[in-house]
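Only one chain is shown below, in structure tokens, and it's the form predicted alone.
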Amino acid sequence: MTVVLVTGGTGTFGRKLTPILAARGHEVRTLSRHPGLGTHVGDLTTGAGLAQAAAGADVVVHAATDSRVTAMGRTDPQQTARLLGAIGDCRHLLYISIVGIDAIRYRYYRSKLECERLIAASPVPSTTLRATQFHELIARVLVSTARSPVAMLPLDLPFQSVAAAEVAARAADLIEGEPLGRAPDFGGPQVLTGRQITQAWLHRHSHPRVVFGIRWPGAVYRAFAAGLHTCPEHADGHQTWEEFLAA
């Protein structure tokens, strides 16, 4: 039996991954700062509890991130360094990352890229899996528009959203193999504009009631507009945005 420690096990991705791992016969540990939410209490920022959670773990899946708007992943490199210091005996570390982070100078992406570099430079055998945006993340953004009568959305930007469960299944496959360093990117089956995504949403929801397209100046927006966060050559996911909404 393989012992797998999952950081971020209570997040969108982690909640999809842990049952897959358990169904495959792995012993799954989930790390949380809060008692009762995971199997092990630990703090990636301070290092408290990490050694106990990592002891005897064969594989570590690192999916934790500080996604708060006020933080934008600022503490992610520190947390990753703490984790690397605690898992020296594991045979395989899998890091969940994002497509395009080396091409787009977005603050959160810069933090993720620094984590990738720390992992690649460490002696821990590793695989980095970059995925496109989850359907669930885009849905969360659209749900938040219910609070306002008017939504300002980037309707012209392309997105290649993917089901978190499909990325989780790919991650499960990867940890059962040898470390790859960098795995092929994993994207959803379609590239849609923000307008197409919003129109499909409005067929099933009453909000936002009024939608305006918005554009931002600068290199970051231009990079997103160029689709540098998509990977059409790796459209490996199966569930479309419409199918996600129907489900």
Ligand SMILES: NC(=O)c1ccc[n+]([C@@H]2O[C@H](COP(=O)([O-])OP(=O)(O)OC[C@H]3O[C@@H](n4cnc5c(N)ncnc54)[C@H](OP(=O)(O)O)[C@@H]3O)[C@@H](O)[C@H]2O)c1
Given for the second form:
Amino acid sequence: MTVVLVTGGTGTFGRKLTPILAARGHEVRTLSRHPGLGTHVGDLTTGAGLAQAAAGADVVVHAATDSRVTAMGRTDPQQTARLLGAIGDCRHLLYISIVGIDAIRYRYYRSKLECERLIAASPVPSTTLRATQFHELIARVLVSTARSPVAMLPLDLPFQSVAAAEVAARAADLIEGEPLGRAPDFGGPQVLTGRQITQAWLHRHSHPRVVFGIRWPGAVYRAFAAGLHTCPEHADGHQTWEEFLAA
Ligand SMILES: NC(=O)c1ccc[n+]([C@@H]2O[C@H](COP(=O)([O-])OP(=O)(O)OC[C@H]3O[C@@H](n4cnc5c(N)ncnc54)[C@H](OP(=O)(O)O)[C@@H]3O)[C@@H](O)[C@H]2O)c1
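Given the form predicted alone, corresponding form predicted together with the ligand:
Let's see the whole complex now, leading with the same chain.
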């Protein structure tokens, strides 16, 4: 039996991954800062509890992140470095990353890229899997529009959102194989504009009642507008945005 430690096991992705791993017969450990949420209490920023969680783990899936708008992954490289320091004996580390982070100079993406570099430079055998935005993330943004009568959304930007569960299934396949360094990117089945995404949402929800398209100046917006965060050549996910909403 393989012992798999999942950082971020309580997050959007991790909650999809852990039942898949358990169903495949792996012993799953989840690290959380909050007692009772995971199997192990620990904090990657301080390193507290990490040694106990990592001891004897054959495989580690690193999906912890501080993606809050106020944080933008600022501590992610530090968290990744602490993890690498604690898992010297593991035979495979899988890192969940994001498509296009090397092409878009968005602050959160720069932190993710730094994490990728730390992992690639470490002696721990690894695979990095880059995915496009999760349907769940897009839905969270649209749910948040209920707080205000007017929503400002990037209607012109393309998105290739994907079900987190499908990325989790790919991750489970990858950890059962040899470390690849960089795995092929994993994207959703369609590239839709923010306008199409919002229209499909409004077929099922009564908010936002008023929507304005938003653009912002600069290279980051232009990179998103050019679709550098999409990978149409890897449209490997099956569940469409419509199907996700229906489910
Ligand atoms: N969301 C997307 O659309 C998307 C798309 C592609 C790739 N990704 C990547 O996929 C990964 C997972 O994303 P997600 O959306 O599932 O994240 P999430 O829902 O925001 O979950 C974040 C996780 O990180 C853990 N965490 C944060 N700080 C921690 C710390 N100091 N010590 C230990 N654990 C800590 C949290 O655990 P506790 O709160 O329980 O401690 C939580 O489980 C991330 O690397 C993200 O960049 C996300």
